[in-house]
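Single chain ahead, by itself, as structure tokens, in the form predicted on its own.
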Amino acid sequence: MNHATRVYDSILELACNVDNPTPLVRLRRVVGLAHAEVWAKLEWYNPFGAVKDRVAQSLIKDSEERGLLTAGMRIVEPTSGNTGMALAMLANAKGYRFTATLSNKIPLEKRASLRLFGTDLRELDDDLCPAPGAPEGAIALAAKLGEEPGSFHPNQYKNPANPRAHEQTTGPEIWKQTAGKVTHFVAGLGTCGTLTGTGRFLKAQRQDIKVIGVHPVEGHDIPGVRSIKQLAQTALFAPSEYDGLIEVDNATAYQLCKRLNQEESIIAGPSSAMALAGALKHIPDEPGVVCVVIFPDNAFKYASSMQKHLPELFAGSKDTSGDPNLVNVVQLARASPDNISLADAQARVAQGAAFLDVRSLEEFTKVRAHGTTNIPLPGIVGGYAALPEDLAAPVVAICKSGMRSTYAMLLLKAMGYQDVKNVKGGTDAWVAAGLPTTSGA
């Protein structure tokens, strides 16, 4: 192994550490700051393309040292993509088998890559980022499969080897690369291992370094990160150790992602842009400020997500995943005043608006907002008797997170209904807010 000449006997020797760090690149065009320095740490320079390489290596090493993982065993892990990719490649190199459980909402590109890497993929109708505690979700299935003979579930959401990976590698790299001048460290929140572990190392060097976590809004569409509701269920989320939590919405993240690629020539993905947007909301523009932001992976895994949020990039495309013009209409609809808050929805229903849940019957019977009537989205055009006869009657539509009910709102308006609203955040937000719910048939 020779890092100077970049000659290696094995791909595993490319693992990043203080002697072989991922690059740190200063951002100059998109930050709009006169004095503060903002640096991006480009984690796609890890051997398998993402910051999660560090975690996967640490999980496997720790499990091997403790005798929990031995030759020929199967590793089972829930993933939003990147941890699974790293585990799959490490399993290939070390002679293990690998099974990943994940949501079918994960970008198609990531799921295809996992299969390319030899993963036994178990896809579920789960949240974009698997939610701990979900009775039928990816995390629960991984825990169940991990109990089978010859299988082992490392559990990146609870395993101390996750933040330890960053305490031993990411933190020391940043400290050395900035010559100890770093004043702010910012990372997006997923399992929280990156922020927690790196933050612990940096604060041990100098307590006044600010450690800032960035999270998406509820009902977000940014793979690999978690909303506040989801973070509350993550064992590695340590808010008492952070100096701030910043929320960023989808539009801000995707637009900044586009700018990073076009103005900085940095091939950052949407979670990188989300973290940067949070940093720019927080850091002061003062001399001496040196902010390091983790850029978890590149843009190439997110073409399908880009098509939804940056439809202008796909003008003229014949991609069968959707007409860009239709996607643009949906995005405009989601940004319109017809998307209302939970409080506004309650008020309208109290005044007599029809309250339609457009999810499947199976979802509807598990848990629903109190007072809703179920009309699955395909049935909107089927002339359901539950639809108001009066086209001027007020209607409120709701689904899981707000996407299907946006389509329902557009369909109802196309059918002539004049007063249709969509509930922001959907049933997920309704339940998280503790509003009245019903379950059962």
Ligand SMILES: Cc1ncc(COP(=O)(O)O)c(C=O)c1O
Given for the second form:
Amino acid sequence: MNHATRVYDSILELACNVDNPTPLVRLRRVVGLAHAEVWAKLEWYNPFGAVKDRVAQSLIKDSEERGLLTAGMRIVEPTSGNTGMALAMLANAKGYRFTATLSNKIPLEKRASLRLFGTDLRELDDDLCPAPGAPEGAIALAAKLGEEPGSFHPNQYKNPANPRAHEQTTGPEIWKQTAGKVTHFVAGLGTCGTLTGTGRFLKAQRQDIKVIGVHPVEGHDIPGVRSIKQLAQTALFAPSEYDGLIEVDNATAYQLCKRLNQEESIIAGPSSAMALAGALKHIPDEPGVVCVVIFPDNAFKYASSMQKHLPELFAGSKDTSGDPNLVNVVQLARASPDNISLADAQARVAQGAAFLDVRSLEEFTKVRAHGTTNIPLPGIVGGYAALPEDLAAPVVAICKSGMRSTYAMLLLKAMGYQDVKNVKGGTDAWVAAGLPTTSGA
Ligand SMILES: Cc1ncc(COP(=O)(O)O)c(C=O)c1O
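Show the form predicted together with the ligand, please, the one above being the form predicted on its own.
In what comes next, the whole complex appears, and the chain from above leads the way.
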């Protein structure tokens, strides 16, 4: 390992610490202050792209040292994305399996990266940052799966190894990089490990350093952070150790995110901009003020969020992929009464409805609901499927779990079919219910 020449024997040696700190960059154009200095700490320079890499390393190291995590075990953790990505990569490197539980509201880019990293992903209806205490949520499921033999649940939301990671790395880096001149430390609040841990180290150096937490409004769409209501139920939230709490709304965060990228040439993500907006609301514009703001990750994982919150960037764009309006149509369709139960589907088919299985021929051949005709979705999309002539004829669509058949239902309706239903749970539910199936050509 040689940090000077950046030569490493393994990715694990790239872990950030006081000998290999993440960069600290001065902000000028978006700050609008005459005297105070504002510095951004770019946490996407961590090996797996985010501040949570520090926490993941600390959770695993601590669990191994306490003999809770041994070779071949499965790690289970709820995440809003970044901790999951770091745990997935560390698990790959160290020979563990990894199961992540998370909200299906997390940007597709993050869920796709987790799948690419080989994660066993459990997506649920939950808040953007898993809601503390939600019985059907990601946190509860991880706790349950963590009880299974051969599994371990480190629990970033309660584990002291989370803030300790920052007390041992982020804090010492900032102290050294600012030559002890830092006066204000600012970070967004999710698990609160970053602010609480780094704040503890810095205040231990000089008690007058101001530690400021920034949080989004209720109902926000800034991945990774929590609103004040959620923070109230967050174990590592330690307001008595902070000097201030600042609230920032969605639009302010996303507009500043755009400015950071366009005016400072810094590829900051939305929660970085939220933290900076909070800092700019709070710090005094005086000589000697040196403010360090944590930038947890970059913008590359948030294209779909940018499309939602910075539509002006996409004005005139013909690209409809990920178009929030379409996403809403699909979400509404999935909640509509056109999604029918297995029993209702059986009744309609018995009354003569066309029963279309829109999965691939390969899936269809393996096992299918009895009485289905195979019309793969791409054929409907491409307009070359052999569909019923009569647009008034009742149609029941089915796929593996209900997603593709929702698209098929929407497309058929758009083509003029008047009576189209979608089977909730798809073939998986049909088979699980022991209903008649067929397989083979
Ligand atoms: C993008 C992003 N921003 C901010 C945070 C908040 O950091 P912490 O959990 O240390 O409070 C997280 C945490 O997951 C995050 O992923």
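Numbering follows the first chain given and starts at 1. All values reported here derive from a predicted model rather than from experimental measurement. In this text, the rigid core denotes the largest set of C-alpha atoms whose superposition between the two forms falls within 1.5 Å.
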property: Cα displacement of Gly416 between these two forms reaching 2 Å, rigid core superposed; result: yes
property: Core-aligned C-alpha movement of Ala392 between these two forms, 2 Å or more; result: yes
property: Displaced residue check between these two forms: Glu362, CA, 2 Å or over, core reference; result: yes
